[in-house]
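This document opens with one chain alone, in structure tokens, the form predicted on its own.
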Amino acid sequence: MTHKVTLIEGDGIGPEVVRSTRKIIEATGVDIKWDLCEAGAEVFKRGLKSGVPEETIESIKRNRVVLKGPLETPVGFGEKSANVTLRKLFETYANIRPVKEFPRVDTPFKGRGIDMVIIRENVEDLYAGIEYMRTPGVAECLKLISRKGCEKIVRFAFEFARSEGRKTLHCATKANIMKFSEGLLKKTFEEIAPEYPDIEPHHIIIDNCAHQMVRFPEKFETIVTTNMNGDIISDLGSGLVGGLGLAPGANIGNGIAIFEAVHGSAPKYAGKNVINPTAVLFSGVMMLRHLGEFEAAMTIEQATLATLEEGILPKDIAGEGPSTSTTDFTDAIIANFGKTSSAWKARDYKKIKVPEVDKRPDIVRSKTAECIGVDVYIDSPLFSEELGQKLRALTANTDFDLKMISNRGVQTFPSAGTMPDVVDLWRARFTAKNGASTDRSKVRNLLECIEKDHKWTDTKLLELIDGEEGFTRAQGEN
């Protein structure tokens, strides 16, 4: 069977990487039609905002599969990084990290049978990149999780789970703090647990997974997690092994499956025939199982491990001791086909089944939304007592009270007696008088008479849904 791929080779020292891994897999005969694309550097140079030029994304359309190097973004420029853009375009929600025990790889974790897999949710959170100046020295960033999203994420990491015959899966959020959006994830994780009994679930606080990590990382198989608690400590789990040059990486979505190193493009090393290809390796052995090629993607897995165990070992494994060069290290491993390591256990690997979620915008939907106020967000030099005051004496006609005023979710008036530094950006509460319900005209009119004596930069309207609070209260609001 024929394969079509999209090759990126990538920018700095990318075309050497990415050529030693075409090489390899070359040599096991899987028959692959390389479909060579551009995207990075280069394609800033010449212009293009987003680094991806339109027959790049036309390709990764046809062929469905793509193998990338390391993309350089250029610093200072404003352009976004051309690596976040593409998986971004095709939607592959989840990020696939897998973290290793390497043999002849010194660290201080040397021997302890680490084998774990952090699957991190890939297109939303912080990282939708949603963000504001509020005033000249408040700066907003929106974290958005959806229902979606983490049942796509907690779906495809129990699938994952089950291909690869790993028997727990724990679920890291910082649920405790962010109980809306993180906790979304918990509440989703636990209510889709209970589908795969051969799996067992755990919940832990993210900072504690990093901890546990470092202290017994044996003691994890699967981790899923939000979009930047995986991006940290999957970096956290590849300096566990040795570091980023043995940290391979996929991006898969519906349909379309993006396989890429994690390390960067290193410009200064790039042309010295010096660079590791192992996380560039190993991402194309990962793209190998996707395209149903196991017994090729093992026989390149065994012989990398067989060619380190020799002590045939690139540079920055070697550290001051004798290395090898790029193509040498993937000319031993070619010549190792066959051979097998006795320190790294084979799985019985199987293809992952990518679950379907239903794709309509509102796949949960409330009986009831009753709104009974809304947190009005203003810009102002004044200090809390006297922006209070004036904003009852500002709203005394309207059909609100103001409850109180929080600066950076503590709240300031009415006072607690404490005295929190204070910035420009304010939160004021307006509640519905009497306990009722409300509606936007009425905040229309609070916004007109607020804005008489105050800059109002924003509204979040505040609702029950459900009879459910759908908003946090400040620290310090009863």
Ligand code: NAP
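A quick note: this is a predicted structure, and the numbers were derived from the prediction, not measured. Heads up, when I say rigid core I mean the largest set of C-alphas that superpose within 1.5 Å between the two forms. Numbering follows the first chain given and starts at 1. What changes on going to the form predicted together with this ligand:
- Once the cores line up, the CA of G435 ends up less than 2 angstroms apart between the two forms.
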The other form holds:
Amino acid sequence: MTHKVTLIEGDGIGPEVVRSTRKIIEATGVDIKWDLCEAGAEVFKRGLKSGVPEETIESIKRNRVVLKGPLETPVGFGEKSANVTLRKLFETYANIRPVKEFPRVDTPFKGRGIDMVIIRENVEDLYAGIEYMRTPGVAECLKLISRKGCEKIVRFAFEFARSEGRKTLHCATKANIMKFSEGLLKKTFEEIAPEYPDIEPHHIIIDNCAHQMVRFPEKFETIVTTNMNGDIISDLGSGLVGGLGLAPGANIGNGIAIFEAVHGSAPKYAGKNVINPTAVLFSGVMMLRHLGEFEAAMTIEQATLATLEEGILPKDIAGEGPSTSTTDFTDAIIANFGKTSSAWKARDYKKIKVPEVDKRPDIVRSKTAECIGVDVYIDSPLFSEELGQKLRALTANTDFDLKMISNRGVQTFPSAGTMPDVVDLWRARFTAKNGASTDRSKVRNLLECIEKDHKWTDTKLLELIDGEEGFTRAQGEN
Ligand code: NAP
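Having seen the form predicted on its own, could you now give me the structure of the form predicted together with this ligand?
To see the whole picture, the full complex is given below, headed by that same chain.
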């Protein structure tokens, strides 16, 4: 069968590592028709602001599988990274980062048998890039996490663990602090876990996960986590096993898969024939498994490990010792086809079943949603007591009581006895009088009263969703 793959060589060291990978893959005899496309620095320089030409997008839409080298955003050209553009355009919601010990690579963790895969949600969370300057001195970044996003990544993680015969899956969150956003991943994980009885589910708080990854890295098999947590722990993972020359990755969406190394274009090494192609090569190995070419994937994986075991080492691994060039390393791997590693236990891989999740925007619906108040954000130089008294007087004839004011999440009015340092963005929480429900017209009336004397900058309705509070309380609020 002929596979069609969009090939982006990329910038800096990109062409060297991608050509090495292509040569090794072709040597296995797998039939791939490469569609060579452009993206990155040269495209930006021609004036295309996205760094990704239409022909490349069309090729990806047609082929649905991409092998790419690193792309750089040259200073002074374009504002957005072409990498991020590709991930967002194709909604590649799962970022996969295998973390496995390599032979002959000296690290403080050598011999511990590290073999984990980190699965990071790749499109939601703080990385949606929705930011505001709320006052001249207070910045905000929205952390959006959806049930749909959680369901996609959790199901993907279980399917992935199953496809590689992994027996445990850790879900790493900060649900103890961010009960709704990070908590949604935990809740979704706990609800879906029973559908995968062959995989042992564990929830772990992300900071403890980082700590345990360093103390007992061998105990993790698969970790699923939110975008920001995943960004950090996947780099921690790369560090455990020896650095960027050895860190492959994949970005998977529904029907689209982009395989690329974690590293960038390392411009200082471009054209010098000294860098390690293993990270892109092992991304290519992941691609071969995605295409169902398990035998070729295993041949390359084992030949590469055998090559390292023979002491044929690229410079980043060899350090001060004798090292091999990128092209000689490539040829040595091909010459070692058929050899197997003495240390790396081969897994029994299966094709991953990318789960389908309902496409409708509102996959979770409530039976009831009752508005019981509103938080009004106010940009004010006043201190809490004065602001509170003024707001009470101003809003006395509305349908609301001022329940409290908080500053950066801590109640300051009425004083809860805390001593927070304060900034000029206040949250005034108004609840409907006598515990009644309220509506948007009454909220508009409240805002009109407030804006007579104060600058409100944002509102958030306080809702009971199916009888449960759809908002959190401030520190000190009862
Ligand atoms: P980088 O290109 O990843 O390089 C950082 C360092 O990592 C290199 O100087 C080198 O370390 C080591 N390294 C990276 N790849 C290696 C390899 N294949 N073999 C051996 N050593 C390797 O990071 P950067 O210098 O911060 O970024 C350069 C450009 O790449 C930037 O424009 C950035 O935006 C872009 N970038 C692109 C992607 C992507 O396309 N996915 C990802 C990250 C960065 P030593 O100096 O210690 O030898």
